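A lone chain, given as structure tokens: the form predicted on its own.
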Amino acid sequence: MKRILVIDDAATVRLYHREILEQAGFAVIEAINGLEALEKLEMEGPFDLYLVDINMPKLDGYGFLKALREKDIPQAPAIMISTESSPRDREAALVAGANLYVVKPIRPEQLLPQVRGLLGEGHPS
């Protein structure tokens, strides 16, 4: 089972993404900020995919992705997901190491094909 680390400081957002991903057959681990995500990575990682918010306390999504990409571990795709919708935010996310940038809120029928595509699973039949 593919493991996805969901990183967001909002509990309701983590729960929303957890429900979508678990119903689709993924194992979900949560972190409340980039610092906790790095700790989970050390204890439980690496993961198969990262779903990362931008604006979080202690260590934001940009900082987490930069730290992740510098680690000498098997790298996995990351989706940056945020309420920030400017082209500048999208570019900063990709420079930090995101594979994909999406704007919240995202519906299950939008999120799951992107997750499956980045994991090399294709679309469900």
Second form
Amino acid sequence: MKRILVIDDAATVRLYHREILEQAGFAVIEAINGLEALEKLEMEGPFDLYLVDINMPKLDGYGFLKALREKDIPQAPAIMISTESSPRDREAALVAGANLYVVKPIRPEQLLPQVRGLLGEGHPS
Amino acid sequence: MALKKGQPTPPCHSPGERQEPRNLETLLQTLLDEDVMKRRWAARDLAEHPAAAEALVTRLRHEKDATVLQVIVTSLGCIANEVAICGLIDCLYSEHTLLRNAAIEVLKELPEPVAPHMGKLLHDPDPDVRIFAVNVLESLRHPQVEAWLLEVILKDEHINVCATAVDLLGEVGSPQSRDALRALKQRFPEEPYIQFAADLALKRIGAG
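Beyond the form predicted on its own, can we have the form predicted together with its partner chain?
Let us now look at the entire complex, which starts with that chain.
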């Protein structure tokens, strides 16, 4: 089963993503900010995909992705999720190491094809 | 080894400790020093000088080092006068994510000085600023928090502002939020996240 690390400081958002992804057959691990995500990475090894919020305390999504991409581990795809929709935000996310930038609100029918596509289980929409 | 009488007393400063004077004028000069560590120390020590608020706010606009920025934000939070609060609120408009998040974390701890600004922030034309304002409410221990959140979910037209507010209402909402949560669901009937978050909030406050 593919493992996805969901990183978001909002508990409701993490639960929402968990329900969508688990119903689609993925295993979900949660982290409440970038720092905890790096700890989970150390403890539980690399994941198959990262779903990353931008604005989080302690270590934001950009900081997490930068640290992730500097690690000597198999590099899995990352989807950055944000409320901010400007081209500048999108570009910053891609520069930080995101494979995809998705603007909230997230809909299951939008998210799942993108996740499957990045995992090689289909084509990203 | 015991010290013998007559020997000079060794300096009591630990390695790396600063010897510079800590008066306002010197600290303000050091805040502009080329050495990052000196700027960081100055920023920290200026927390004890309310008169330094304006200089710290000005430095926020020019400082490149993330650690110094973080310390400046923390010092402004310690000063917490009107100049400092306005400077921290200005950070919510910044494109610098780290600065913005640091300011949000500090503002959350300052309910009394932040409260008078909250109405204006929650009506800012920029939805991102309204979202950051809701983020500030997350742990702002102020009696108005629930009322501010209810106003957002009843009136704000931007879905992501409402989504951020409903997340928080699930944690701090009381039974008086029920009608507003149900009304929110009706305003965004096609949005799965709003339906999910509002249902969860209603369940948590015992009105599911």
